[in-house]
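Here you get one chain, nothing else, as structure tokens; it is the form predicted on its own.
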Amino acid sequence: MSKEKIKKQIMNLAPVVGLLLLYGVFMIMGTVKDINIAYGMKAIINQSIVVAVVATGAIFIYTLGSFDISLGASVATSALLGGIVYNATGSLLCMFLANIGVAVFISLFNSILASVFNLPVFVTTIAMLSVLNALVLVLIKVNGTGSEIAVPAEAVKALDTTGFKVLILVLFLVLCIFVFNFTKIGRMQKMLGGNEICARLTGISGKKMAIIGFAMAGIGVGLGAFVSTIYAPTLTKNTASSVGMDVIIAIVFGGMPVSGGARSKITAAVIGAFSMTFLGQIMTLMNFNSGIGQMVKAVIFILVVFVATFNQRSKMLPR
């Protein structure tokens, strides 16, 4: 096996490895300071599977060398707008329609708005989350108490737990599988992320892999919305309110480059969803505040970036 194969193997399973460590320091963490360990896996477990079901979908714009920052406005927009669904009908299976449907809205919205006016997605989905932004404070003025729309925990009750929520993750997470690794969709993407004059001169159509990456990133968003509402029946402008910068983070923690391309995959979503909600756990344990969380979450964000980067500068062929 030459040592090109041998780095590259290390390179896969970095991010593995890095979780399975996570979750041993917080295991004998746990154990040292006597916290409830079942307690705290669940907690784990409910913080790590929206980011995961939103990040799942994400990957496919990321894999186009893109990226979304209106992700967590959209999965508030969603989930509001799924809670004032549900109050009017009192139909959970229309609340999770509204959430899949709004979702799906808001995603091909920013596609199509960037292929109209050929401006780069990331140019249209900031202006999205201003627009969003402002739309949450609308919807909760004009449909709630005036700081939150709150769908009965008693009608959400029977599906908040931890195995509904993993049940989702999974099936999201298996549908998304087959279409990036057994279809020719996934393939396409990566030739686009990797190098976009190359894909195009082969006749792959750069909008319509567009349009599709960004509805599969809706269903994910709109999954996202339901499990949301589900775990926080009280839905406010705070709602997901971290979810569009976690998502950054999760996809890079999980290994996979911020330039999309052929490395792109679709497991680094789960695993650096995870791998960062028990490195918050952990700072939590050792009694960190969260403004030094974030520092820590931001200088490993950094180094993973660099390390992942290092050897593809040279090779990497322009756009």
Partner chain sequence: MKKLLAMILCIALCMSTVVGCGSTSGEGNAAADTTNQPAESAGTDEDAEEQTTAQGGMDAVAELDMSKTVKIGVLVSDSTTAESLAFQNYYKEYIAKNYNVELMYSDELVDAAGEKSAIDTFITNNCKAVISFSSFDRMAQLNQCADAGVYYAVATGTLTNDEYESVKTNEYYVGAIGPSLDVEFQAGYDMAKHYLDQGKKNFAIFGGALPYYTEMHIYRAAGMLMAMVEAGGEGANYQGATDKDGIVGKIFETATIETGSIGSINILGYVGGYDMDEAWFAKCGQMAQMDGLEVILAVGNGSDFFGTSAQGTDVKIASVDAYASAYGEAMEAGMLDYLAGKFSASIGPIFAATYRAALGSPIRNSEGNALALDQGYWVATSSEQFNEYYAVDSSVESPAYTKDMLDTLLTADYAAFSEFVGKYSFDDIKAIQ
Second form
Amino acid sequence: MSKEKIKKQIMNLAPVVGLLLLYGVFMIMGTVKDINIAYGMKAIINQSIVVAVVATGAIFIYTLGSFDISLGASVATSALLGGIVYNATGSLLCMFLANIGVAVFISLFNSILASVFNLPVFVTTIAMLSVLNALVLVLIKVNGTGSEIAVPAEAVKALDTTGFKVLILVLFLVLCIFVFNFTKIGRMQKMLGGNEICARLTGISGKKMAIIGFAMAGIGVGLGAFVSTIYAPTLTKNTASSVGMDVIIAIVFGGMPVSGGARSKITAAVIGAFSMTFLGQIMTLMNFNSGIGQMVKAVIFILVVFVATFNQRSKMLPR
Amino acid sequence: MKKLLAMILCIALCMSTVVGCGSTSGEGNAAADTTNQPAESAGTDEDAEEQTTAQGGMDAVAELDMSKTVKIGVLVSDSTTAESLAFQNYYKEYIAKNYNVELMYSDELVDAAGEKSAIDTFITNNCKAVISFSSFDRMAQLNQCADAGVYYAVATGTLTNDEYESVKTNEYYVGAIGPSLDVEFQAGYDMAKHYLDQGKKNFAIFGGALPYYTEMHIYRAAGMLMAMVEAGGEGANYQGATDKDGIVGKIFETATIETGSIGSINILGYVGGYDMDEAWFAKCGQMAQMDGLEVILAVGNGSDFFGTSAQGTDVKIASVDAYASAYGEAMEAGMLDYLAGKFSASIGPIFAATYRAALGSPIRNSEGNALALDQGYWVATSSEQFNEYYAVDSSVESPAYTKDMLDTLLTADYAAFSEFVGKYSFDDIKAIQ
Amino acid sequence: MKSSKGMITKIFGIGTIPVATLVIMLALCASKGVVMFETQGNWIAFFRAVTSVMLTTFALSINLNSGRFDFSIGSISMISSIVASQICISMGFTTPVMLLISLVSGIFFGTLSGLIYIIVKLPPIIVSLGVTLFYEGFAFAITDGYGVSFVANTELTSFPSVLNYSIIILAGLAVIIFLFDYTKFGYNYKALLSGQKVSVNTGIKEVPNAVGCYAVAGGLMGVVGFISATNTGNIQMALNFGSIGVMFTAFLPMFIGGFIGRFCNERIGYVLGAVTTALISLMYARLNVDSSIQQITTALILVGFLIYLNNEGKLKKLIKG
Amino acid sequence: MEKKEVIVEVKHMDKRFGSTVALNDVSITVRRGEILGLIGENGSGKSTVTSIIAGMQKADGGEMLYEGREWHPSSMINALENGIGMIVQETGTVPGITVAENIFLGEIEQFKKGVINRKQMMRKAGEILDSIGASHIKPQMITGALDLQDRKLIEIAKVMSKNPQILVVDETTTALSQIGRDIIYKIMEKMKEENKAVVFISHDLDEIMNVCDSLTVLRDGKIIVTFAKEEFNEDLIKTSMIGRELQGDYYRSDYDGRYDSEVVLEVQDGNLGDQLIDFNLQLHRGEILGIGGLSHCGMHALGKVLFGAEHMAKGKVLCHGQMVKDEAFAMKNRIGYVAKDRDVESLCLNASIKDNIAAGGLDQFAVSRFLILPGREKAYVQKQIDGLSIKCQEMNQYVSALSGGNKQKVVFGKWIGRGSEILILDCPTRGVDIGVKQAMYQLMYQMKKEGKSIVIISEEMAELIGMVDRLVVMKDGRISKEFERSNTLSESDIIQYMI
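Beyond the form predicted on its own, can we have the form predicted together with the partner chain?
So here's everything in the complex, that chain up top.
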């Protein structure tokens, strides 16, 4: 391997190295401060898992070079409808199916709306964000107590274990890795993200791939909603409201190029989601207040992404 | 190659978390057990104490060992309101400096999941107790704390009766001290009454989080309407309702306040929510400038949203919030006429109760149940009054509840404790001081 | 060149959307027995909405048109108005000074954001995520989370008036038109916008131009922050991307402006786009429309308009044949 | 022959892009009153050296003298202001602004009197356009709405407005029709007469030999040889360009224009705007069909139509009697399409060779047409790399790092690998060096012999004459003439039907 190549390799692994580094810092600081590390790891998994699952699905959208800002609202909507379904049927399976169904429906609606009417997906999702936020309020008003829709805590308690949640993440990740790396779909999506015209002239249907991509993202959103519900079964208007932006941050932090294409990595989401949580925990250990903590986070975020993409600088400013 | 490596690493990481979680959950339990042990031993102490309290009546408790630093987590639901900042200020600037405690604050929480993960973080950091200002899912918070052997206390608002019944015997539930919904109702009632007594007839109401069914706001609004129904003369009613339950029920039905007449009293306008968009600000503006309007009653912060629009009119604004300097200025400028505010030290007693629980000496009521004590507002109706209150409230040297006062709570029995909390008015506290 | 038919098309293209909106909004209000512009307050609210939406639209479009997506504009408006009001309150400055300081600090934070972008050379959307978090955190840190409240400062809060807003609208429009249509900066901006590579190769300096764009956008957002601060006399804090909401208000006027811009100067299109959305906002306020209905309606209008824009050709074909 | 006055001298210039050496100790002398040709394979460094002279980039080493003084242009505008202008190979105009703004791109300041005086700018732009004989372009038009040729003319106008002492023309003519070419030739001649200098870069050997007074050959970043006009010899030049003698035939050698009678692909009554008007065309098994014409005669649109990538307003495209409804259908029926604009339409530059080749053959090597096994994928790609001898370090190398010829090979690999029976090639040898060209011609011929059918859409008459069985000449969306393969066919025969 040439020197250049080694350098490239290191840059490419920057997000992974970043994660390991953050993990190390957390362990060291945790040991020094004598915290309950074992419980902490569990907490970190709990705190990362929803974002990790949703972001992993969203990689399919990002690979296409698209962008979905309504994912958080979508998680909330699907969690709420799932909650309504549970309260009506008393079946967790029904809730699960409702979670997935609703999320996939929303996602497909987004992509079909965009492809039928030739709209830029991103703008469609901005509009969708408003619609879903409003829908959340309406759902809670109509079907809940007004301030919440609650699934009984006992009903989901059995599932609220780290093992189960990690299992969901791993299964979904494996599914996504399979689809992304070992089937035609992943290749076609990367090609579309890299050069849409060329992909079309290679017989790859942008619309079909967008629909598949959004469907995969929808599954991620549905799983996220499910995991979110079993973790915190009381759903309110702000449920999952931070997920939308966290997903974007996680994906980028994990080393995924925002423009999508051939450099897309399916594992970026998980790496990014866990990195951000570790970072948050470290901020807590350092006793930063919200303002300072957020500033430090911002700086580290930019630095990591900067290092990870150091070998991709061009003469012109990126857009 | 590198992709493969990244993938393997990623899967390995997940696997390690699975394996780790197998072991973590085991370890976690073990850890929880270890944390449980002192707590449990504390629990047995407590049981013993309870028995003693039960047998020996209201005897004072033994000396507390305050040599070890106690970590307490604080769940913050809104880190930017005057109230929550005043509270944090009291904890940070006074409590943390005068007691051997380390207070950890959560980030701003917006949902039940946030609460849960914040508590996870507290437990990770070996907090012995959690004081909660966040109310998305209190039962879940309590259960989570109890499972980990961590004491849990509610610092704003109280539990509903049903909720209290279900958890009052939980040894990790310290209790709640704050305005109950009845107190909230009364606060609204008093506010409206204040103006009705002055002969005002034309009101507008700001509903705050009422459209999101935030109960304390609903009860405050209901209190206002109740006062109007009483003052409205023969046959006055709000949408047909004439009593407390009826009015509350009406608000729950529609999540809004209907404008119109209540007997001789008029509700000219209503705005709810915190949309903060152009349309919302326009709604606020036009409400403040309505013809004939005399008073704006806000269930929350009113002057910030209506003050400038009402500038130059005779409209009075009444708010419920905390003692923040901005309100003093607003009162001085005539933009705020009436403030029912929580005083920052009002969260002193719940700290005392939580702290002593963490030290192994929890306080329970005469039946051995968790605390459920009411506490109300300081009402200022003039700038002078505000300044007097504010001087005390904002002081970090001698706040409303000083260390000496709180120290008595650490060893007080239930009767003394509850009496102390019950005397929350400014004058009462001054008298105690 | 300027045939009368061309003129008619032009006037029609420029006027249809705002006029139709005005008529619809008036009709909606009238049907409920409400006079849309009843009080002075209504006029002020309308002009305020036009001003801040217009400035936000300018700010958003400057970078978005060049393919630079900027989440940070909301946070810039917050942080610069905080800096300005803190200074003014402590020094007892007057409103015009606060406006000036808002503008200057907006330019400062915008420039900073632009500098970070050109230094790290990451896609702007990523940089703006970091910058947003940073500014929000910074605003929080310098005010200890309290934000700023100066409700009682009648000097500063007396700013809202139709006249003052009109002055800002005209001045803002004039400055933007001057900057983008009559200066070297503007010409280079347009060239870079649609032909980045060619322009750079020709010798146009992209870096200063990009920083300039951020500076201008920042300055505009500083004024937006000033307007919202002087409206209520307080500045609310936002963390965790709470500040990005401001940006979303500018999309509809931007698209409307883009459409109108085919018939006239694009910036005037943006103003008319802002007028259109301000009319809708005022209608919501006058009729006390519930916020969820409001959100859904606005979103539907946005999607509907986009569908029209992106399928204009097809629609025309459909109508013709 | 008396030596003319030297205007620019490049001495020992070096330039590196990462690890690749673009220029290695290059020295060039440009003289007044002379048209200097630069020729070489892709990546030989000819564009690099001229772009350095014209201020587009900077050298790593060596020195440049311009009229005897040290020459360090800071930008293209800077160079132009000092008298060195260049018309680039790629599009050099910005689409979203007016013609006038393009002409004064980067030097708008001259109209600044407090503010930019738009009227004055427009007037001046009009004058410049008139002066080069492009009065049909109006200064206030939006550039993006013009066709490629007019956009090139704008660039020329921009350069000529500065009255340069040296004009560099970098492969500009490839994109132009005869009219455009004539304008350029005229300008070059005029410059020569005025005792100014021209540096002319082209792939077209005939053209360059016609136009130039001397010719410098570059290879792998080094100067190989410089010929004076009287030394021009096609074979010699070719040999020095590729560094060895061309083995075997360049085009095909036979004049046997026979092919099977079976129609594999046809257009029936096609109509597409002004690109295709009542258009009928048949492609037969084993046929190489050439389509010639001016660049906007509709032939490029025809290529897309044949592949199902563009839909006609009326009429249909049939492959073995079935409607070609989209690209996927076309591929299923073993049609392949090599687009004219390679970097935009045929390749994903920010992806590896593997990704690009594999993208075309997913259904070929995927198990059950779905599952992708890395081993099978690699084997498939390696086969194409070997078969077409694509020069690369490894298959994971990004396509953006390859030379034009190798890029085109990757495109071919994408289509040949999947066993395409019908290939639609739109300007397949555009910007491709001779060595690769020859290989491609031989490949096409080989494919014909295997019974495959090929459509070559080209603006280069020589390659059409050299390769096709049947030549269809298009003009304004219609077929203006059809020629069968013949050894007597000449360019002038064809051109009269194009214009």
